[in-house]
Amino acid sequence: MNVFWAPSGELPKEASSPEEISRFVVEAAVHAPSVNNTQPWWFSTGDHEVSVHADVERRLRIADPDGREMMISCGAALFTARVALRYLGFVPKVHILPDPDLPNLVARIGYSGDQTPTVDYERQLFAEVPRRRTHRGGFDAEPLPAGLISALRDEASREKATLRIMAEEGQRGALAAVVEAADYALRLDAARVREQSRWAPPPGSPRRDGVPPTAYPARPDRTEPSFPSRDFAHGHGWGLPPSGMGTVPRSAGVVAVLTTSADRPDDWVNAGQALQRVLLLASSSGATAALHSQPLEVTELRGFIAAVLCDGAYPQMVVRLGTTGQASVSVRRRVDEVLL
């Protein structure tokens, strides 16, 4: 079944029963990003009905001990599932981590039979659930569609949390070495870089999960000022070759920090819905997105972001927005394998 297919508005024959409407709705929520792909989610069904779980074997240990990046990826997961309701013209209503004693219940997503029109912008956002990509490089210098800036803002602001962007050379500046140190500490942990490389399958791997070598660069792009991608290659030379278009170095992008009030894991779950409802806004305006967590997996690191450049909110995602015209192509596990 093909969920980006039938015309929006209509519920396509696939999801005419409860059943089938959380099938279509799981298999738009799989398109979500995650943290190293790793897709640390399963779905159950209820009576009109879809529960998100945490896959918390999936989990980065290393990492991601506390699971706030896990908790992310299901936040993403969370917002796509709730986009896919409303193109089928349900209303959801969901209850993020409604069991204490289930707590890796990230949420519950109740729907009527009741249906109303979706509006354009929904179907908007429907309809680059399968076309957003995680960039991994740096940027054209064509700048960003007018407004839009202002926009992301706002779609940030609808889910609890806030897109501070860095709009000064010095806090691009700041922002950018503590990124750089980060992935250079990380490189000199062995037992990081071994975790790091399970997420990272070879050429002609079968594997669905994991960032393959056609999602990343085989020579990292150098920005100005300098955001290193992490290194998924590990020396094997894997990756998309060079586009050859551009200056170099090339550009950063917008460079913006997603941050929340509090640091709990319901605000990890908003912030995830956050920056996915961020990304399908950006992609339908043609808009790209590079994410970098390095530095928010260091203690020391995370908190001078917190305190020199959020005024002291929590930093949950770094953020660059940009043109490119590098495609890249990901993998996801189908629906029987998070459908249980």
Ligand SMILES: Cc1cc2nc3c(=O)[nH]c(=O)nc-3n(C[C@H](O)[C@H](O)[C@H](O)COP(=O)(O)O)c2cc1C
The other form holds:
Amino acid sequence: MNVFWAPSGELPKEASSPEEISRFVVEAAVHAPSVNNTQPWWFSTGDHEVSVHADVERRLRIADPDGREMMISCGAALFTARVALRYLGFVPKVHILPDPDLPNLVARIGYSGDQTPTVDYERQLFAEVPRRRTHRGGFDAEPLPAGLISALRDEASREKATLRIMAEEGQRGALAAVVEAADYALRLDAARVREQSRWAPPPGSPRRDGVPPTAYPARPDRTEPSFPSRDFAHGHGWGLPPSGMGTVPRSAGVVAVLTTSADRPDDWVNAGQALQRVLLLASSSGATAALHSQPLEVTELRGFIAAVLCDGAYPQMVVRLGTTGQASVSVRRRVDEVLL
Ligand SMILES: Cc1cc2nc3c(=O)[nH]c(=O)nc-3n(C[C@H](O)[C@H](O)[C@H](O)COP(=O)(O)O)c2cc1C
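Could you output the structure for the form predicted in complex with the ligand, given that the previous block was the form predicted on its own?
After this comes the whole thing, all chains and molecules, with the earlier chain placed first.
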């Protein structure tokens, strides 16, 4: 019955009773990334079981009509729950979308009493759960550690997804142009702007969801090629002070598209698991990621990325990876609000 609650901002290190284990797992899972930090999930527990549910009230009705991004977010929470169980030494048994009559039951994660020792790799991923943050802007010029990209591709394929690196200048330029076109299109759509601004609280807000001004720069760096960030401040000038880099364009980093071979809800959940797996390993190597889902919310542009840059596979996320000294701070709802 011994739980050691680590200092704030870190995760507890131990849990033994079923209640403590559930709480431990959910405490970790809520750190997962989610579209606009909607945190579209809730959790329930049973006998040696934790379930992840999609909270459809938190789905972006205009940007995400099919719930694809909601399911990716829940998949990221699912992978984080698995990491937490492995950290405790349990062997998670995952059933994705186990009940056709309950489409919002994303996954049941069972764990038996048998435990196997946690290996260093699992401890490393667990340590990154509260540290990992989404970056918005450019990266330092330094290359990523040798071997990291191929390791990240392996991580994605373990979750039935593919991390496609846009290695050629032409591919990077084309993808940047599509992100830019999407960003313009979204800014011209009043209903979408309203929807996004509902998830972008002002400075000092007590809210524990949405993207706070501590999570993005007031004036994002220009990258080469240019990958614009979403306009969370919607003209208010909110955000972190400039990094001091001035007008010199910064690196866009290593640019990749995460894809799946089909486009059903279980593929979206797997894409979310792959995304979080990639992000946690990158973070453990000192790299950070910027995410761009703007073009994937516009059917025609998503189709273009699939056909021209991804051999017809289904794009689920545009990811840029690099290193940066800039830190962003995000928020999360409390475990009591999501563990029902
Ligand atoms: C499906 C999905 C789509 C996302 N799209 C974007 C995006 O277009 N732009 C962006 O800056 N961040 C994007 N993010 C990152 C979220 O905004 C971020 O995870 C959330 O604000 C929580 O912050 P954190 O990742 O720093 O913990 C996306 C995340 C997910 C899971």
